[in-house]
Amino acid sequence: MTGTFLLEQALNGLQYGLMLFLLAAGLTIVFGVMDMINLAHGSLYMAGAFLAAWLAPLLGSFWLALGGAVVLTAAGAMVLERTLLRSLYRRDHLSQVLATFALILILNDAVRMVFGNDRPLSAPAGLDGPVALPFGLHYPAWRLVIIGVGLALAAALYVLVQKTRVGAWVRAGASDRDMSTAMGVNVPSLFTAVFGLGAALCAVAGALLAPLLAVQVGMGENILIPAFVVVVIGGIGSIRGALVGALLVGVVDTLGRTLLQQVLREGLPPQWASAAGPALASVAVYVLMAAVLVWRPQGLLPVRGR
């Protein structure tokens, strides 16, 4: 195990954590502001990936396809929020879970009917190879692009939430919805905009990860549970908490999958170590969540006043 190997795995963990942040940011805002559990959040991530894969050959540009996928996913999500999800805000969480789980099944079949079971999407030309980094590391250029976009969006989201009037409304809504309404905030319009923003972030994550992962029906379910873990670790409704939680989960999961495997190979047959390493890494993420819940039940960086 060398320093170059550790640096590569740390970058992989950073890249995974930032993509988790894009998913968890929308999820935590929707959960925090609307008090709604939206299990269909991962389906928006799937929709973004499929739309990007569909638009890329039509438009002849990955970046135009990315922009189109973001706009279409956000617009579709806002229509969904106004026509269906709005009626669930005053329902209990069990009703929300059941309704949004049904929505997952509907969206999976809808995507399968329109686009098929899977679609390929390649990274833009010139970004599909490795680049030389210090310490002799040759790292995939596309993963560096994902890290750069993730950091830029995290900074933009921080400025939006912490430094603008709209962000103040969102934070007020996360702390006390009724008081926000009493202070004159148009809560229905705020909910629609927040839901559209969360969907747009999902679409960005789906399109950026599409060249690395398989774009297929049901891909949103696999990423949903880690996104909820991030929300719990960071604190419901907290953007800063989502960022910290996502980076923690990304690094623990990625380093755990590689380092634990290396450690286990010292005492176990290679095939056993290859099977046990990833499994223990997944367990490590939930151990991290349990430790945070014991230490700080409200999350690492909860919203003030909650």
Given for the second form:
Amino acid sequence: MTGTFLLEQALNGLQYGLMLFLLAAGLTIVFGVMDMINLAHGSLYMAGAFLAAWLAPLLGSFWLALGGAVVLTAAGAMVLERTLLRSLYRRDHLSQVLATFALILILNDAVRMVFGNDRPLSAPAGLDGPVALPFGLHYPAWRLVIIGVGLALAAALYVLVQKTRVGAWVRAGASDRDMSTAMGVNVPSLFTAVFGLGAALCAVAGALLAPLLAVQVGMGENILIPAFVVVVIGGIGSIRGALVGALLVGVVDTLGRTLLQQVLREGLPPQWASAAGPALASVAVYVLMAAVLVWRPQGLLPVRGR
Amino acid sequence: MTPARVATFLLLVAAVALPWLLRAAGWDFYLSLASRILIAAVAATSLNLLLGYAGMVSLGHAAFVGLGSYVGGVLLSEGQQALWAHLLALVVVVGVAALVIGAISLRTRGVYFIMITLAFAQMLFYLANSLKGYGGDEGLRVRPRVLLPGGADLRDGTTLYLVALAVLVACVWALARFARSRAGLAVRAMRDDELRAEAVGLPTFRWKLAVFVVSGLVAGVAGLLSVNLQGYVSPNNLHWTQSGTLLVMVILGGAGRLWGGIAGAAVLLLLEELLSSQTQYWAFWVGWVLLAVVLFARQGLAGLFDRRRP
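After the form predicted on its own, can we look at the form predicted in complex with the partner chain?
Let's see the whole complex now, leading with the same chain.
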């Protein structure tokens, strides 16, 4: 176990955490401001990935395809918000679970009808190889791009939410929706825009991760739960909490998968270590979440006034 | 007898006669679908107790069903076929799991409760994936042959169907008794206003935990029946989308209504069966039906026939 190895794992954790943050940001606002459980949030991520994979050969450029996927996903999500989700905000959580579960079924099959079960999407030429970093580390260039884009978007989102008037409205909505309505914030319109922004972030994550993972139907359901874990660890409605939670989950998950295996190998017989390692690594994130909830039931950085 | 009782009695007679009716009509294939519906109805009814009667929204209920299946699957693959061993192992494994998960989860409320039950279910899902000796992520195939008292075994389709039916009838009967009992009143009082229930002296935590464990055990029985029907259990039985499907069954049928779990399980599985024989995109149409139910039948299907509040 060397410093190079640790650096590599830390970068992997950062990369995964930043992508989770892009997904969790939209989820936590919908959750916090509208008190709405949106199980179909992962479907937006899937839609973004499929749209990018469809556009890339047509437009001949990964980045144009990414832009197109972002615009189309955001537009589709805003239509969805206006037509269906809006009528669910005032309903109980159970209706929201049923309706958004139904949306998962519909969107999965709709994507399958239009695009098929899976679609390849590779990183732009020149960014698909490794680059040399200090300490003799050769790291995939594409992962560095993901980290760069993730950091830039996280910073932009932070400025938007913490420093601008629109951000103040969103934060006000998260701590008390009725009061902010009374103070003159047009919550419904604000919300359509916020929902579109959340969908755009999902599409970015979907397109960026596509070259690393497979673009396939059902990818939304697998990423949804870690994103929910991030939201709950951070505190529902809190963007800052989502960032902290996402980085924590990213690092714990990555280190769990690599370090834990190594540590166990030193203490246990090899066949035990190779059996227990992956199991413990997969549950590490959920143990983290359960521990946080037992310790701080409102999450690490709860929104004030809730 | 009231008309409702007459209808229930006739329905029960028809359900008992179904295997022979199907055989007479040459539709033997549908017997396993009928068993699948009965087993799903047991699981959904157990979730309905938790959700509809006690107000706890769990998004991890499939974990208990799956755990029950793994108990049966592991014992069968080890050659243990005695019913008492299966039931004992079920009570110990599922009971302890439900007790621990319930005791920790019940410290939280609302959305956080939904998420923490989900987290525990995911832990069990990954644990099942790592059971290399019992199929790992590929699942475990077994030859079902649980011995029942009197020499019958669960390998026979008709026997399995009748056992599943008996379990379901027992569940519904117990739920009906419970709903009318003082305990049922106490639990529903907690669901409607926990603070007030606590103020009048109800030990709410203990009540909720008891309901959670009973509900988990019944779900485990459904899982035990399921592995005997399918001869197969895989980690996917514990995946969160399975828990989502169970929730959908209960909400679709009508949460907090005696027949809600059964109606939801029957309608959803029949709809799936009907549509999947017509189109490979059956889930697409199931989704639209579910959306229509959310938008136009707010109390679920049972609510369409019943104007009373649960």
